[in-house]
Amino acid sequence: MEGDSTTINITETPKERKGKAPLLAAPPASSSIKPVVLKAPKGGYKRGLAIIDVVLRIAGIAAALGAAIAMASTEQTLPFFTQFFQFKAEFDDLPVFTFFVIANAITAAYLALSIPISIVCIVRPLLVAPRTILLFLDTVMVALTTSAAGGAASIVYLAHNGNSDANWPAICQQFNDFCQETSGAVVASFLTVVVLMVLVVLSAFSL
């Protein structure tokens, strides 16, 4: 009959569905992507500072010990004397020089005993406690050594130049060797002060 239509339903089989793949694949879930972050080794620069710290402590030991020995061995006897007097100069004639020897010997002993703590900072550069201890003790040693070197320097200056206002004559024209040895000891002590100040700065940067 005219006007009648027939509808035919065609069902796709699973095999036919497999052949129809999407042109663009769906992006993977963002949660499945894990970025890889390369971490730099920790404490690299702190370990380098700790190595420099050990080297400076060894140099400080040499300077402080040299200053103490040079001052402690300083003496000079003039070749002429009278029946009652012998002209002789020794470091222990002045309490300032005695304090100088003791202070520099203490500083040298401290620097030697502090080397194991500094080595711990090389092995474990991220530890804060050893650095804090060294910072505090180095600051104390700076004060001790500076006071000893400053006091001795004032006496050496008077020995070289005297003081006309106080009627103190310069004695270095007679005791030339004595003055040279004490001057060298004072210079070595001030070098120790410089080393200790650098150690304080390194310990502060390492915290």
Contents of the next structure:
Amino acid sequence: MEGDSTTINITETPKERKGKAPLLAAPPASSSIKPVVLKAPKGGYKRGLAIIDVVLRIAGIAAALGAAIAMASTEQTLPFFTQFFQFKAEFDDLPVFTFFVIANAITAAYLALSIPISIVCIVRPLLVAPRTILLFLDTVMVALTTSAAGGAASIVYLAHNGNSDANWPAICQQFNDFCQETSGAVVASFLTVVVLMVLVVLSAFSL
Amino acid sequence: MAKAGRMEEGGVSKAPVPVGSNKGISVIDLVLRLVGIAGTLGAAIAMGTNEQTLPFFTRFVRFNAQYDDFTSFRLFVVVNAIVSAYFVLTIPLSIVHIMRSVARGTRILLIILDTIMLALLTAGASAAASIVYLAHNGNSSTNWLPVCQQYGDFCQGASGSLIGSFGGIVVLILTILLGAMALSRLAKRIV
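For comparison with the form predicted on its own, kindly provide the form predicted in complex with the partner chain.
Everything in the complex follows now, all chains and molecules, and the chain you saw is the first one.
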């Protein structure tokens, strides 16, 4: 029998076997032997994962952009006022909310700009460099978005509940709509974080 | 040999990479995890023992600031403790990666867990950071007064523990990157 351990020979007649030299690693081109590679091409599932990757990126753009716009457009003016003050709440009254808007805008822009790289991964599923780049950048974006969302969430929590030990009153009792919209924006931002984490896991599986 | 000539569908032919080249990555990974333990554990302990009592008091009230007066700080301590326990538990896995370079499944698992821990740690650290910022500066629009002007030591302790936690965040990002590099080297090897 053939002594080669890396190729499996099929469709070989006894006549050819008799007249052949002992097999080396590369089979002779003139014979009708068809070596079958043991390692199956892995392009199939990677392409599917890359398609899911692009779809998730588009969903992530929607979530991040929604969070940024929701936070930036909240504004509430209370119907009563004194002689000197009008009681108004806007997102740039609180620096954390400003950071939130900027960070979510950066994340949305990054997701939009990384779609071409992701499409390259669909077209060439076995390339390793674009996937590694995307994995690293997605990780950095997870950290950025989570920090924006976590900071805004703690301020929203403080606005809802106040803190008696620090003598910080709960402002949501007056500014109801403002609090609701900012809470919604924070939830959208956490959804973006989840989307980014799934993207990191997908890239890890496709490597 | 057939190695140099085989092209896979849609891919690029690469030169074979020696098996031992993932060892350096795995050693750096282990060192980073040890640094991460120090950072997050230090942050948790520093915040957990943060307490300041002011030297003056009225008849009814004693002016005292503790970490669990603030919900965000409580979350911060819990999250840092969880992440430092996670680092301790993944050190054996990291050692296995040093010894056995061809370990694709466990590397993927480690990347997944690192990402979850990254999100958790960053959320806790940023929540505490925003409260510390508020305590330092206050906010005139919402009538929140800066507490740090009375409780100086408390604020300093809180800020210092934040640094350890953000160090832990950097460590997690680096370990995820190292895991990705190791996976990409495994993928480039022609079996």
